[in-house]
Amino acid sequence: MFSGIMTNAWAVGTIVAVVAGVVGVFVVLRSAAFVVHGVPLSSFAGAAGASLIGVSSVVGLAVFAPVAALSIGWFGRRRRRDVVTALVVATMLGLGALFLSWSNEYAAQIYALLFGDVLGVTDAELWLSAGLAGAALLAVAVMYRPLLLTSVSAEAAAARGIRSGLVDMLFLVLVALVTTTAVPVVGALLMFTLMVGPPAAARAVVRSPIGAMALSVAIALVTLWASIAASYVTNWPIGFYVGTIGAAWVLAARAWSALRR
């Protein structure tokens, strides 16, 4: 379970884990669940075309993630952000069937793009993951005060001469950052789950932010360390593992902030 390929689903499930940690505390704040969960979904059209041409589905998710983060911000400036995810997401996925359908890869390899694949992490992939969480990570650092009051309260952000259109498109790149990184571990149907499931269980039961982010760290770690184990053992897939384990996450910080209070 720990030597041979299964050292880089651990390396980079680390990685996933403590980028997602951080980075969704702020998607739980700005209540942007949706758009985490649109993104990643139409970033799939991105590692079905990068199948098709035969280099890697990271390489597809790098292009098509911002593509598709951007075009929800865009658009949703004017526009319902609702609605416009719902168009962007349509038609990513029309285009990545479109991509299949002209593609002669195995079941399993397009399985594991939606629900992730523990076993199918490489050493370029590997490298790849770190260098864009790290670059997530960064960004994080960077933008964290404008990030954080245009989180919180907007009017705030805009009293203190803080552009929140403009931060609110870096978000998105960051979201599309993480997308690169999480995808071919957790896959593009429960990714957001990682970044949903542990900053709100986190933000439950502590309410300053760098508290709420080291506690969803830590849980994300736990609950992707755990969906490791667990697809090692069972052979199923990582990404049932991740949405089970992250929604009991929830549930327990909920009952946990109702019974204390």
Partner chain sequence: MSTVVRLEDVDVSFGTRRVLDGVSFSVERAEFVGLIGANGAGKTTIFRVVLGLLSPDRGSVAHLGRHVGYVPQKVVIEPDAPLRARDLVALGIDGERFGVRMPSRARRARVDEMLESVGAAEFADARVGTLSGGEQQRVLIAHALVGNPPLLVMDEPLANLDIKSGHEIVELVARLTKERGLAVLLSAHDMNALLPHMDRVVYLAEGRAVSGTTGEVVRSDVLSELYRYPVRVLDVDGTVVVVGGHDVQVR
Contents of the next structure:
Amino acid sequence: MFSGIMTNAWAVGTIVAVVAGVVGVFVVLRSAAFVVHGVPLSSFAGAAGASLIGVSSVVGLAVFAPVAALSIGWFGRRRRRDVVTALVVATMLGLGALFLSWSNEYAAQIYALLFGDVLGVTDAELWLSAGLAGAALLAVAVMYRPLLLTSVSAEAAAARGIRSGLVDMLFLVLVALVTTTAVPVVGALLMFTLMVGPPAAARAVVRSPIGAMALSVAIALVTLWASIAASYVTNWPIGFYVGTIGAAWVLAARAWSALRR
Amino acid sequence: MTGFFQSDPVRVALAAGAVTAVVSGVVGVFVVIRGQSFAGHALGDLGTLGGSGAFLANVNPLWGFVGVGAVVAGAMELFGVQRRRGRDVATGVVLGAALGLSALLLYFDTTTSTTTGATITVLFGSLFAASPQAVPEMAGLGAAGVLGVVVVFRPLLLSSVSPDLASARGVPVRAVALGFLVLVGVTVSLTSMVVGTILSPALLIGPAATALRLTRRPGAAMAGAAVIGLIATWAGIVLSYASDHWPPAHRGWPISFFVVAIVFVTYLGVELVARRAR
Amino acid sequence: MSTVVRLEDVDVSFGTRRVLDGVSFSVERAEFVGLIGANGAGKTTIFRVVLGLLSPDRGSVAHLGRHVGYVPQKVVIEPDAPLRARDLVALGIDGERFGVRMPSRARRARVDEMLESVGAAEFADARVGTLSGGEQQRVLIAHALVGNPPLLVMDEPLANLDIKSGHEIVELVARLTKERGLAVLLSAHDMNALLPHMDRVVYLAEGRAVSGTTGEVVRSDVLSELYRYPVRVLDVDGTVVVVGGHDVQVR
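Would you mind generating the form predicted in complex with the partner chain now that we have the form predicted on its own?
Let us now look at the entire complex, which starts with that chain.
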């Protein structure tokens, strides 16, 4: 379980958990679960397109994730963010369906892209993931205060001269970065559970933003490590474990905070 | 194009597509007014669970979509989708758990059967493969959906505008909300048959959002959304049929691609014109 | 006395609708000014002009320093958001800055001191979303003032408070005005809660404004001129009532 090809899986899993746990706190603060679900789904089209022209699916993800994130931000900047998200996601997926119909991809490979594959990570992809994750963490550190303030009150932020529209776009790019890192391992359909479940559970327990990030990372790490191990042992898809364990954390945290009241 | 209307799969597709477009338009207007696009999208995704389960049990996927759609709609309502605060986390958590389960069922589908198509069929739809028997079933469900909206129209509209006002007038707001979500679940299961589970929200939300840009009257918006959806679906079927010999693969391009592309372009066009007009 | 902000002959229109029409007033150091007017009279527009978020079509806005402490009308924070009162106040120091900032003892002391001076020390470590309306107002005032701005602008701070908490907030703001030499511009649709503490009033109706002491402004002839309609100011057991119409008889 810890040798050979699995080394990459553990390494990438760890990277993904850290970065998703940190960024997820802002996802939950900003009520951005739909966007975080939509961007990875949209990036699926990129992966399908990449396999069509014979390049690594990570390249496709890296192109389509920011395109999806920025179109959601741009078209939804005045109002109806949810409607625009639904439409952008659907359109990108339609493109994905088209690319699939052109290619001779096996169902198993498409399945892996949608629901995750711990064994599919090459060395090159590992280094790319590490680089992207580093960039995402650096971006969070740099944007930390404006990101937090705009999440609390756009008006108070505007009075301090923050352009919340700009911060929002930067946040979407951040989501795209995490997407590119995480989708090859966790899959396009279930990546968002890592960015919603652990932070939602963490915030029920911890009161400060930094503390919530730390606990959220810890929960994400446990979730992903357990999922990788279980997926390796049972041979069942990792997405199954990530999705159900993520939901279980939220239920447990809700029960915990209900008991304390 | 010769033989287009003689082909049985095409006729089935046109009929099933028409039913779907009309119901989606009618229900979709309320989804947009109520700001429940994420719930609509999630119910579509969750149809995957029903579709993959039906594949595994070897029953008509339509009933898998419908069953799961209705059950999950209820679960989401209980989890707190009706509150504006925190509802997207609630939706996300239910969605995550159910998608995880779908992953498992699809995995069993791909490992237990020799046909590799379950994932693709369930997720992206294959209208040309719909059986002729499915049409009366879909039409029945569709009629029930439209009838449902007609019956709850006024209380639903009132409670969408202001839940407080509605409950002051004696509308059972939570029951109406639950009933409506179940309706969305049924509608999305119909659209899942046409364009697949992960694309079904496009047909639910796109035409409705477009129509609501053009008129503020809910009744007119419903009619408009139905027409836009109908045009997109039928044009999608025709184009998909016509694309049989198109490059690069010389196989038909998927219907879902055309439908979604037409819906999106229409929305963008109307949005741009509406902005210019102001 | 030095003027902290001065508006002169400010016009603002949205499309064909004139929202502000020749508005002039100023706020001095250590002065508590109430901005009174019904909903839709243009209060929020004035704030946007004062905050520099909106530039007027005509007229001028002069500031003593750009920095303005601002308490927005409605801040909705989910009860389980991981954000303590002290986190929100710390964002008042440099929340607009990009870049990494290490926590320091001096910053912490500054936040504690600010929380203490608005009477929020006891809930410094509670989640902002779980605090009552009055408690949240105190934290928001601390957030606005921790950067030591010369001017504090508050948009309808009393709108969602019960009478007791409302009076406590007004007393707190009045005390801070004198202690810190702060200029305060506070909006309300009802002036009665402000009467004992307000130095001057800016009365706003249909986009036009008159300013002065309450004795100068809140008079039947002045407000009738402002509304361009007969208006009577009545004193009912110390409560000021403004009523309109010809049929009102004054003894």
